[in-house]
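Consider the single chain below, provided in structure tokens and representing the form predicted alone.
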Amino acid sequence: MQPESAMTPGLDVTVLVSVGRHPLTGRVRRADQDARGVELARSLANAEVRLLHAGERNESSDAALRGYLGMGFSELALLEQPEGADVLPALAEALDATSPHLVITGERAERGEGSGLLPYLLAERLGWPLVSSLAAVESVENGVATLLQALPRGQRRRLSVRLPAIVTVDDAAPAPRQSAYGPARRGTLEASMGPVSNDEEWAKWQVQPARPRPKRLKIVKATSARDRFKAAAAKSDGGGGQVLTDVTPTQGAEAILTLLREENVLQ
């Protein structure tokens, strides 16, 4: 959390949230990146945070959206849209009416198209700057926000952007807190109708669950049973290994951390 003196009093922040899907079970839930955006907004001192969602409303989506209310909010603004509608006009109209200083959203949705283009189209429609892969908001002074952008291999870049602006967060942002059951049930979903624009391209698509592709088997050309047995029992050659000898514990630990980051085990 940044010190109070670093933040502009009365900072108005809107977080765009969506209905997510668990990657393994497929269960409807709050979206992870959007929840990280909510957590980032809560860390801003003297900020008035508003949650906004545009999409179809049903029993499962209400349960997922209440996961955001359980992070410490009393209400969530819901722009009802029919299935397959383009939510861009509704969101643009709502943000233009409320004029927040900062809009925070995830990199991409976990359901639907999930193309990651919505923040960019929204920034183009509103004429606002956009910063992607946000890790932290360091300060906001005199209408200018100092942001920390996440780069590959754990690097960070400090940027200054004039408000209003749109920022997107990914896995580098702070992990979201758990959703409390009581506040999630007590919070209200303030539903209203926004402009509806049918997505004609999406209506032509055929959506089905993704299936893992079968691995290609290595074709072994052998003339005898002995050669075929040797090929099947042979160990695969590793080409990316590195042998470390006569190194200090610090050098060994750094090599292990580098490998774990390259394999995306550590972020």
Second form
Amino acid sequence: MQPESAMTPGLDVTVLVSVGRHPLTGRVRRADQDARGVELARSLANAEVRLLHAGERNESSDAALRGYLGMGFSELALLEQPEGADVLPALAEALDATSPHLVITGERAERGEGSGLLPYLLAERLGWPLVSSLAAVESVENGVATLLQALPRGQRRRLSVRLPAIVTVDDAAPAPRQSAYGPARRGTLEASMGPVSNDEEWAKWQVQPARPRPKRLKIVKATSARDRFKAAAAKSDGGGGQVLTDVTPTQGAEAILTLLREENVLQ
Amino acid sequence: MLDTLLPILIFSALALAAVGAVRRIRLWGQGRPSPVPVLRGLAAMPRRYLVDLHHVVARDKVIANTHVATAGGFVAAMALAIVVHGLGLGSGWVSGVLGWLLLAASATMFAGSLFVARRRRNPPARLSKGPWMRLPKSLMAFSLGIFVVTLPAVGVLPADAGGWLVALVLAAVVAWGLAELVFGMTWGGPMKHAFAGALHLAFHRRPERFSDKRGGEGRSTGLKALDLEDDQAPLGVETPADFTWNQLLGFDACVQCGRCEAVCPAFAAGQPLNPKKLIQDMVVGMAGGSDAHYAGSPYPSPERGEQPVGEHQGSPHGPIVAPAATKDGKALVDAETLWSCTTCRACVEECPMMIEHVDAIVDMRRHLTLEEGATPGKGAEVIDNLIATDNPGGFDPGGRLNWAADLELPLMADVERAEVLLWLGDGVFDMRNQRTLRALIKVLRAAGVDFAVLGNEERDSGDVARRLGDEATFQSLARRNIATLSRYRFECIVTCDPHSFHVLKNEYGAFYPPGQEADYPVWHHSTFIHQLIESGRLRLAPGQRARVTYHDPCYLGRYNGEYEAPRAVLQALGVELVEMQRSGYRSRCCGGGGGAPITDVPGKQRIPDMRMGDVRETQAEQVVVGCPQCTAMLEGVVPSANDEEVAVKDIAEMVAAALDTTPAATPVPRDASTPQAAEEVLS
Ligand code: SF4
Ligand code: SF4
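Next, give the form predicted in complex with its partner chain, keeping in mind that what was shown is the form predicted alone.
Whole complex next, starting from this chain.
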């Protein structure tokens, strides 16, 4: 961010960080999107950044969380939760208590449910606005943040949001800095027991490794290099979609349901 | 009158030298502790000087003789002058003999100083100027002055010849010589190298690098392990005082001869590194101050041609590299300087003062990577890949043998014991290197070698992580590889990657669990193939008519002293070998070591292009290499329009193409009960 951008002194930022999982080897690590969130927070001038994690605690999760400490933090607040607990109430309570101006988190977790719903549920519960796919925080003035949201194909949308707010980052956010080994192992994990609420839904679920599904091939009939490039660079938007405007929530939900049935996601 | 003046001059020079020595020693004492055997080191010093140091100096005959005459003459003349003029000892014929000896010593020294003066007339760019330009005059002043004042002592001149005016002039000349040569030695003049150098030889951090009386080769090239036990200790070298005291002492020994600068590939490529300047910067840092008085070639700068001196300064406890937060601020050295090094060791090989540049550079990189998280370029990504997938490219570690699906390589996990453990290296993920590996396997099978591979159990050796300063990831990889290796039985490890070779051979030893040790030899494939040829297990059909040249990989040659085997194999192939001007221990790096392609610091030209230029000079059709990294770097060179393509071939590919596939006329004597076996593998 431009250093000259005016920031209200002492912007309180909390980054929600999770334990990640490497896509190829399954080894724990700092989650990529959460790390991008930390990077974004670090680049804010004049911000007081806290790291917060809620989840199960063991040796391997500690190692992964230390990855965030290595980005230049001396401590990370850790709300210990039993396996399979719903971390939402614990996080909501902690955020309520510390009342930061801005909460940054990755779009979705790399392990567990990974539904990407947590930020939305949190926003709903706290009654804060949520902005997804954040690319940059341009300025914060008088409790209003000017944000840059990333849209497909490199487009950006400027938004003004009243704080406190929750923002999520995905791969459009700047890449995280390297995690340094020395600070990572010297930093402390400040553990406390958060309120525990068991996730009954989750308990009923059956989890099994995903089978790789054949990829849908995109057949490009391009005659020139320019067309091939355009086809390769285009974000596939499925072609056959439809845009519904001015419909009631029920109509919208109906349309989504129909699509899911067509695609055999729901039977 | 001289009889009174001379003792005063000599003893005040000695006293001032002693004061200077204490001050200098305190500068070194700022460094971290490093235990040394004091008496044994001092006792070994003369041999280290006369044998090991001279071995390096003698590569330039004229300079070697100049130095012997000047330094030998000075030491003798000074000792005798203390006796004759300082103490006035000896009477009668004794004083006469001592006097004549002193005359001879100072005359020798004078002769030497004439050669020093000659070299200073048109000094090559690598030599420092500044105070060094007055050194020949000071040497002459001392030797001439002492010579003349000694003449009366042997009765050639009367004691009061010339009167008091001449005596005063003589005394002044002698005083000048004493100032430069005696107390200048400890007060930071050019002669400092003699004082610091002698002690550096005695207390060197790698005593094992010196030869011993049994003629041991004395090679010590593995990096020293960083202690990661104490989790509060800062890691690596942040400030000059974070070096060990004997490293600081070593920096102080530099004579600014610039031999390191002349061979440094990064300097030649115009990257911002000059090993001589780097060592001088450390000297500046340990005393505190700016580099404005440095009088040699500065660091090149791709934008400005060269970095002007005077912009950088440091202090013993100040940072060497300005921390990221003060990005445009400068400290002692810019980070790019440290990341330009390919760790080729050419500088260490050439340094007559036995200074360890690579150790120092890696020590400083360790701080940047482990404490600052500031590995540049693709460094952070490579390290993350190594942590998550055990290979630098981030490939699926379960796919290490995909390239060999048709080769049915025996796995250690199945056979558990084999004659040879074939270490494949990360080249398994690289299509070019897979060709080399196939060739090597064909050769091994032709020779009937019983080998097995680790397959997916193999991990990156840790070489690149270590050179990038990530000692933690290196040690983790090393420990896990060691655990895998110790599950199997084999007689030796063979690898076609000199980097894995070096790490397995020289650097893993420190990480074996207590009570265990690496009890197997490690061979580079060129050495192993040579053994196979020598023992008659491998039959070649010579008759290749190519004109080839051979590029010595740094990690095989300078790191491990293997220059002969690859050449012997080429000879057995019958090809015509033409040497490049820079070959053997003077081989020029391909630019691929030390993570340099990953950090990718810009320069004026690329190192592999320069090396390919060396190759073209020989007019060879092929350049033979023995390293996946060299293959990649040299093959990446695009020939300019009017240049011929030069093929880059691994030595294993050369051998595989020359296998004698006709049935053996006199079968190699092997187990007589299975005569079929030999036939089968040969066909
Ligand atoms: S470091 Fe060694 S080779 Fe380089 S200038 Fe100094 S003494 Fe010479
Ligand atoms: S190791 Fe090689 S690249 Fe590094 S400073 Fe020495 S000569 Fe230069």
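In this text, the rigid core denotes the largest set of C-alpha atoms whose superposition between the two forms falls within 1.5 Å. Positions refer to the first chain, counted from 1. Predicted model, so just to flag it, every value in this text is computed and none were measured.
Participant: If the two forms are fitted on the core, does residue 252 show a Cα displacement reaching 2 angstroms between these two forms?
Facilitator: After core superposition, the C-alpha of residue 252 moves 2 Å or more between these two forms.
Participant: Where the core is superposed, what shift in Å does the CA of residue 261 undergo between these two forms?
Facilitator: C-alpha shift for residue 261: 29.7 Å.
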